[in-house]
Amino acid sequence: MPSPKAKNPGRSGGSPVLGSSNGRYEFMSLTKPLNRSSPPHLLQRQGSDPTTARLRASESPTRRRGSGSSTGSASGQGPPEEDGIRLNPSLIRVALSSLLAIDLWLSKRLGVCACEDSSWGSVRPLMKLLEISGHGIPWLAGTVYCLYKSDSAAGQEVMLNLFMGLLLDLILVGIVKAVVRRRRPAHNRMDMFATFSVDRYSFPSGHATRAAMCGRFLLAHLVLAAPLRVLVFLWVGLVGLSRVMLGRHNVTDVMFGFWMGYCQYNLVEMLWLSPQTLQGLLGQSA
């Protein structure tokens, strides 16, 4: 005959979930959350237990968010994505820093004529002569003189547009230098010819921009023989090289100056004054 205890297992101490004599169901409530279908006396008993209350407080949304991040980092998932972005520098910044370091190192190595006691100090007078040949004042003065002495409309047109290009070069280089404000190399000696306020800045090289623009202008609008064209190319390259050898500029200053001067010539061609416009200007001035 079956025992009465077997007929009523819910009141027996052997029940793993509903037994009340050994507190088994309290342990189960700690390890497994009860659903809404649980009996009411279990929910009441769970809420009255202080250990269960602390466990439920620990399962609040705030604690769950904190524990989720700590669990993710402990399991090897690493920091959150935004923290990883903050901690890891961008690839572009690292590349620019590396290029800047290479630029400064190479510029210092090539500054062999920065002083008289440098390794190539004896070549310094020749480098300074190239510096004067690419200065803006000789070019402006020579262009004005040729414009005054020219007796043909075509020659005056060419000289007037060259004069406009030189003025445009001075304005654009001055603006870029004032905006960037990059200091000249530390090994440079400030003994340059006819400097202005913005000439204490290094980026870009005004000599390089002027040499590139004037070189293109001479090759495009003056009939030159092949040896003279080679000399123009050599002059442009030597002017840029002299800026680094004298310690006036870094390598990137000269390279950007060549590119800027190349683009300036395209701008001069876009703003080119035709003979009709030139005659109108000359008629108004007369």
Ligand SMILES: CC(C)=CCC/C(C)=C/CC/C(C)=C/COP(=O)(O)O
Contents of the next structure:
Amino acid sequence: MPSPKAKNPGRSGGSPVLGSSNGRYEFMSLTKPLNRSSPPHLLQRQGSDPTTARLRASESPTRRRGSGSSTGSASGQGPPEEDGIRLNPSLIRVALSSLLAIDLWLSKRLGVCACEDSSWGSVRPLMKLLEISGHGIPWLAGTVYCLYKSDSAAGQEVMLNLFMGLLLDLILVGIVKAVVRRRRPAHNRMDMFATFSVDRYSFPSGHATRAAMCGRFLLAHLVLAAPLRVLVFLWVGLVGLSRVMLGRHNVTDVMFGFWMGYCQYNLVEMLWLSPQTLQGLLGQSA
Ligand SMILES: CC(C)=CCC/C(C)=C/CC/C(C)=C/COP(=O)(O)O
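Given the form predicted on its own above, I would also like to look at the protein as it appears in the form predicted together with this ligand.
Next comes the full complex, and the chain you just saw is listed first.
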């Protein structure tokens, strides 16, 4: 039986994007169809028979590689262009699914407070306290209270913008959750208080977005003393960690949530409502 090498002396396990003609290797385009000036053995692979082309496309790369004689370019069957076209998307898919697998594995390992009888079940009450500290209701209620109690225009301006930021956060997180629809981890017990229907989805973590946005807001406008600033940083980090430890979220939900909350603060700054803007808005509506 002739070996593939004997049939195709120029090809020794080379890249599938290489074509051989006249004993010389040439690079073939991965994305563009071959033009008429291409060597006939390359054109032949495109084939006028769609059934054969489909069957070839559905073959696994391993099988294609294994059938040495059928891949020999000297036999008039050059390396398949489908390989080149499918290589990049499949690489991305492999990278994404590996990241997802690491995410799920890590999240499961870190979900040590998911229920009372989990390995760290005894710290679950502490984690739930952190959960409440990052919940939307205390933040909204606290902001409205401070707005009401504040007797300076500057204080009211800051509180009003924080309030707007919190509403913006709820809306944006709700939209992303509704679009992405990633289920919460299987080990999560859905015993959270006051949730919207989109909160059955986990991507992104609303607590993480709120913690990151409010953390930045506090550091920029309200908390100046160094020890308190450290506490703010710690609180943001712990809120994120507690989401994974409680089994509410995967690590990527929290990471993305932090990034989203960070960006949301930029949006708050861009849309900052000054007393003048506010007066203008109120004047227009009156
Ligand atoms: C006034 C008003 C509309 C308040 C709604 C506040 C509320 C129910 C926020 C939901 C907070 C929540 C449970 C978010 C879910 O956070 P994840 O970290 O689990 O995504």
